[in-house]
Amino acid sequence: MTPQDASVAAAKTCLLAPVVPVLVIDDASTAADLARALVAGGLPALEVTLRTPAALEAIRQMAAVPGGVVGAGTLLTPKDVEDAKAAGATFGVSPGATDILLDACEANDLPLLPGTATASEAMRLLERGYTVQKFFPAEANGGAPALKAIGAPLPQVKFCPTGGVNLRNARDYLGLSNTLCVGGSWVAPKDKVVAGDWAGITALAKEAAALS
């Protein structure tokens, strides 16, 4: 898969709703239900970060859902992909981007947004052909403001802001030309996870859903 190809998957991905649930499962039992409620409320899109020992296998039951498009948070590594891509997931998401992580992707045809802090790493994922990129982490790198200031020298580029983005700023950034959508865990809170309170979880989603 060329950068070009997985740039205008991720974009596809991030276009189905307005908020990616960023998920950190640590019973994959639960995980079905979790992607169900969420998919039921309209975030198709979800990122399980490979943070925990269940994550994989959370992956596999989630890609399982209908309506659900499961993807792979936290990749660090060559193996870190494999795993994902094993395990069904459809698209990775990484905290930064190295060459090695970059090549994997390519080369097991998993498209990623890779992710990025600065205009200069940016521009180099931009200059490899990764048009849709990970801002992150979004607020403690400036927020919305910091986007937006990126966005106005590279506007070939598009992000998904994450990192500290939640109900009450996720408008600012939504409001940006240069962003397709969010990241967030807001949506799935662990309380409500652990209770089974799948209803709640559908309301929330529905909220996110209804952002622009």
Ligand code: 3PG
Contents of the next structure:
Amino acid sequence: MTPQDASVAAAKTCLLAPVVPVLVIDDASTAADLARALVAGGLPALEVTLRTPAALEAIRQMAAVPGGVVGAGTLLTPKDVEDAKAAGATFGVSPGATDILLDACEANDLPLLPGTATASEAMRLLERGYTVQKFFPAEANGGAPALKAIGAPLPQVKFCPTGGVNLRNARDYLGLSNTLCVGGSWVAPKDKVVAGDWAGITALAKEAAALS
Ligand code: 3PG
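Switch from the form predicted on its own, shown above, to the form predicted in complex with ligand 3PG and output its structure.
Complete assembly follows, chain above in first position.
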């Protein structure tokens, strides 16, 4: 898959809803219920971070949930890419971008939303053909004002800011012309997942889906 095709696919995923839930899953047996709760609330695109032993099984379970579009986050290595793809992930997200990782995603036909934090990093990805990127960590890098400033010289790059984004500040990003959606973990708080409070998570998802 070319970087251009990956960017088209990543943009489509980002435009499904204003928020992509970023999920750190400890127990794969909660994954399908969690996915159903988020999809029911209007958030179909789900990023499962490869940070827990349960992550790949969680992706397998979530990929079977109707209406869900499940991706793998925290992709760092070619093995991560192969494992994510085999588990059923249909997109990938990474905190940064290396040539080895980009090569692996392109070779495995996994559309990647590659992470970037500076204008130089965004330019390097743009040179390779990636016009859709994740701005990470968004709040720590200056938040919406910084992303807006990057958009002045680089309007052709669109972003999914992630990292420190929440219900309070999401609109600051979503109002920018270079922001397609935001990523965030606030829609799936650990206590609600552990308690099996799926109705509560659907309520949070609805609130997030109504952001614009
Ligand atoms: C992460 O690193 O887990 C993601 O960027 C999500 O960050 P958040 O927990 O601040 O939403």
